[in-house]
Structures are given as structure tokens and as C-alpha cells.
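Listed next as C-alpha cells is one chain, alone, in the form predicted alone.
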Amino acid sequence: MSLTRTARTRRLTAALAVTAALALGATACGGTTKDDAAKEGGTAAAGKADPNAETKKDLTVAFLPKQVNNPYFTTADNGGKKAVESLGSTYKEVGTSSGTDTAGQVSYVNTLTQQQADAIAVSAQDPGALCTALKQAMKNGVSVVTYDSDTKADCRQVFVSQASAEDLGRTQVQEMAKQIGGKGEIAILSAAQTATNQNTWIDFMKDELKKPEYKDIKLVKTAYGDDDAQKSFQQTQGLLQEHPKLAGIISPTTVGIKAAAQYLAGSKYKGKVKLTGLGTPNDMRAYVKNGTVEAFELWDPAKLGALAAHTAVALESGQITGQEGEKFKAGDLGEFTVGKDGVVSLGKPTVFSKSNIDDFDF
């Protein structure tokens, strides 16, 4: 057991027994424990980051996606696994099979804290539900990174964003406007109603639609498929029945856009109702080639998972604390800078169409 892990055991014991806390506080190994102020309530470290600090090895880095066995998160977490192992540490993945089981996510965070994981990378199903558990994890010395979907800023140290939320929201509207010629009714097919990332992107979509150039586009409804293929398929059908003049659907979720494409491909709306949003090339290739979908966008989820892993290890190694302006290296991904509110952005999304979709395999 490493000195850091020993210190963590002491802190965990201290949290469970006040008497033991006094004794352990007096006998803790000087100079080897983490600065508790770095973890308290999810705030940044009281001390400064050391970008030249040695990268720690033999850590346990746990990934907690919104939903296991979801192709998107499988790709992202496999990217995380590869990065963790390349850094000389141990990767593990836990999670629920439902994209809306917030209680299940809380339970996994608590278990990982009890198991003394060194770092947790979590994609939050709800912005607030995990906060108490994540704050307790940080108090016990666990480095906490969110990726793909954030919590409240004080409930983690760094959020690894797919791209800027603003870019993602606005570019999806821009792509839809291009496809429908700047006029017509549109709808949004989202994931869970509480999904932080989805709601943030949708807010930017609505703001983009306020611009004069979109005066002839009307957002008629936002539907929720809960990242469930069957429900998303049914929601697509319902949108078209409720709004027969619908010109296009934006689905900022990989499960939703695929399900919507499946419905459109087998309906009279194929090629008439435009569909864009966020999808993976492998899921959408057939629909692009058969004319159901013109273009859509996404980042590389494997790189997102890898960046989350590098960020978690950088935090655990003391190379960053989550303060704005800190820089760290993420292997082949290059150097990144921590932005406002502890956000690290992977980069701008890629637009996939018939011209380039065969260049990608994920």
C-alpha cells in the first residue's frame, strides 16, 4: 500500500470515528498525505499546482459513465482505459444499465469512496444528485473529474468537456438551418430531462435561434427519449404525428439520433424531414449513405475518455488542482489549459457527412 493510500485510509477511518481522528491526526506521516484543503467541498487546492511533479503510478482510476453498455460510453471509457494503463495505473468501470438511475450512480460513488479509489471520472446523470457523495469522496482524498456531463462546479475539481457547450449548441442549430433552407418547424429529441449537458446545449440552441437569421425557424417542441432506443424511436414517431409540418429534428444524443434515423429511414418522411445532432460515425454511416441523414456532428469519444483519464491522474499527481490557467500534458492529445470554473475542453466538434464518414471508425 502506498503512503498516499495509507493516508487516505486514515482519513476514511477518521470520518467514521471522531476519537480515531484525533489519534490518527497526531500520527499521520508528515509530508506524504494530500492537502485536505485541496479536497474540501470540491474547492481547488490551497497550495499551488506543480506542473513538473512526477506522474504517479499504481493508482486506481474508476470510470462511472451515465450508462454502461451504451456504445458511446463504451468507446469513451475504452479510451480512458487505454490512457490509464499507459500511465502505469489500474482502470475500472462501474455503472448502471439505465441512463436515469441517479440513485444507482450515488451508490457507486459511495462504494468507490469506501474502496479508496484514487480518482473517479463520472458522467453525471443529474447536476445535483451526486454532489453530496462526490464532496464526501473528495474529503476522503479522491480526485474527482466529471466528463461528458457535469455536476455543479463545487462538486468536482475539473469538468472535461467534449467541446465548449456554446459551440455544440450553436453549431447544431447552424447545421439544421443549412439543411432546411433557413425556414420551417423543428423539434429537439433529447436524452433525460435532467441531463446537464443536454440542457446546457439546448439553452444555447434556443439562444442561437433568437438571431435574426433564424426568424423563419420555429422550435415547436423538446421531447425526451431518456437515452433509451425504443422510447426515442417512439418519441420521434410522436413528434411527426403531432407536428405534420415538421421540417427537421435535432437530437443531441447518440442514442436519440440513431433511433430517430431508424424511424425516418422506414417512413414516408425519409429525406424530407431533416435530422442532425450528435452521433457516432459507425451508428450513422448507413443512414448517411442511404440519404436519411445529410450531416451530423460529434467529437471523438475515445479521446474524451483519454483526456478524462489524463486529467484525473494529473490531479492525483498534483500537477493541477483545477484552478483556471493551469496547464498539463495529456500524452498524444497534447497540452491543455484549465479554463473558467475548472473546465477543460477537448476541442471543436467534427461534422460528418457522406464525404468524410468513412474516414472514421468509432
Contents of the next structure:
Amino acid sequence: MSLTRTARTRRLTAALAVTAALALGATACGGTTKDDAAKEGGTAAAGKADPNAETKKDLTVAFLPKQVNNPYFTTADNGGKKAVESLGSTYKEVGTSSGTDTAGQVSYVNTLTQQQADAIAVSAQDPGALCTALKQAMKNGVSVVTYDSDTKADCRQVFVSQASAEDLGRTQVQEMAKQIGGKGEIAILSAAQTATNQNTWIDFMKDELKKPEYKDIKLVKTAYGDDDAQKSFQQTQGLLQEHPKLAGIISPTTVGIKAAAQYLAGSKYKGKVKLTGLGTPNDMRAYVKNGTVEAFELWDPAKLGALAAHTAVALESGQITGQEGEKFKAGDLGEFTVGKDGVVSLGKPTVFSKSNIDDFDF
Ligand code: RAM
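Give me the form predicted in complex with alpha-L-rhamnopyranose (RAM) now, not the form predicted alone.
Entire complex below, previous chain first.
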């Protein structure tokens, strides 16, 4: 019997067990780790990687973004879809419309496990909330990749990161400092308070701000707009009411920076209060052209989605297991190496300003 068939039979049995466990409300019992899964011989962690193993086809690869109706994830997941289909497998996307519905994300993971998806690529709304469900998925032979926003390292096999988190955090502070001439009060407008990606970047921003060259810059508040356009708009308004001397806002979320730009553009602060962070060129083009925003950064979300898809299929095919040093091919994106803690990094982000924004369409 082929490994796939064995894995399938095991999955079916395990899926029935999951159903039973869920019916009993016993979802918190899955303390299994990636290594336990490996011992069970699942494709999810088949012990040793074989870089020459054949790429499996006819797999079902499910994408579970932080938020389905967020244009950033629409672009990312479409990149994932193209890559999955180019590899001869089936793509599907499930997810919640709110960026703070962690219970919803958990329930999608459980459903995908019961449906015996071959691989899941998930952007986690919360680092810990998904752990039990993801461990259960891996125990059932599902390959688990996080992309964009990570869970804990033992709750997935690989994290596909958009760029170095440290670079992203530090460069946003450097850009802000340049725009405000090295002094003044600044604030951060983030996404959800639990978001792993934003929180990691913010930690690096705070660390960067400790350097002597930023002694005249004061971070006065971190606000959370939950990746909800209206809440982010209101939070921006609140920041300026509370801190009328604010010199700038850093918003490391595509939803937040767009809402903040919209608020500033229609206010007396336009062009005076600086705004930078992470945005898509299509969302921000008008605000760059009308002088509300000078520069901001981002990676190509479609490439991030494509890399997540290639990583998921490489795991499911046994070409990698998530150990440091393993190499795999990701189609047109080239060859990648799994780094420390199972992290695969897409590369360097692009800084967008008036001079180059029209070269990009996403
Ligand atoms: C939002 C989401 C996403 C983040 C981007 C920059 O779309 O919070 O997780 O990576 O912004």
C-alpha cells in the first residue's frame, strides 16, 4: 500500500476520532507535537526530507487567511490559487470576515481536518488560539503552513514570512524619523491586539526607537483598529484628538494605513501629520498623489501566497519536513531554504513613493 493510501486510511480513522472528540467538546486534548506526528508516520512530518521526491498532484490545499474580505488577502490567496493549480492540485479558501474571530478560525481548521484536506496554509489571528486545532490537524496527516502571521513554532511545520520581521519593524521607524525630521510625538495604528505579525514588528519598532538618534521621538500610543476600516478611521481621529501635537502615525497594516490616510486627507492635518507603514500601492496611490502620504512599504502579497502554496505542497510531497537547512523549489519564485524555527522568508519589501508607485498594480 502506498504511503498516501496509508496516510488516507489513517486520516479517515483519525477524522472520525476528531468528529467524536468535537462532538464531546473535547477539543483541548490535542497535545501532540510535530515530532509525535512524525513518529506516527504521517506525510505531515515524514521524518526525513527527500528533496528529490516527486511533487504530489491532486492534493487539496486550503487557504485560511486572517480575514477573507481584506484586499491584501484576496491578492495573496489568488497568488496561492494560481500556484496550487499550476502544481496540479485543488485550491480552496475558507475564513472569517472579521480579523478578530479566533473561534471562527479554530472551527475552520477543525472542519478542514474532518474533510481530510491535504494541506492548510493559515494566517493566524492569534498566536495561541489555533494551536490545539493545528496540532490535531498535523496528527491527522495534514501539512500545516502559516503565512503572513504565525502561530507558535510547534503548532505548524513552516512559517512563510513576508520579509524579515526585524527589517520591517526597524525600517518603518527609520522612514517615519526621516519624514518628521527626527523629532516629535508618534503613534502606532495596528490591526488586532493579538496579531502575531503586527506585534512582532511593533516590538522591533520599540527596540529601534531606543537608539540615541531617536531620542527626540516619543511613542505616545499604540491604537488597534482590528483591520476594520471604520474602527481604524475612528482610532485615527481619536489619536489626533488625544494628541494634537502628533507628528506622525505608523500603521503596519494595509487596512489601517488606508483608513488613516483617508482620515488625514479630509482633515486639517493633511500633509502635516506624516503617515507611513505597510500598504498596497493600489490602496495608497491616490493619497501619495494628493500629498497625504510620502512613502510606505510592502512585499508582493501574490508572491507570498504562491510561496505558501509551494511550501505546503513540498511538505505534503515529503521534499521538506520543516527542518532548518532543507531546500525546495517554488516554481518561478526560485529555490528557498528553510531557516531557523522552520521559517521561510520571501525576501526584501519594496518602498513605494511618488517616483515608483505607478510601476505596481496590486
Ligand atoms: C493587513 C493584515 C496582514 C498584514 C498586512 C500588512 O492586511 O493585517 O496580516 O500582513 O496588513
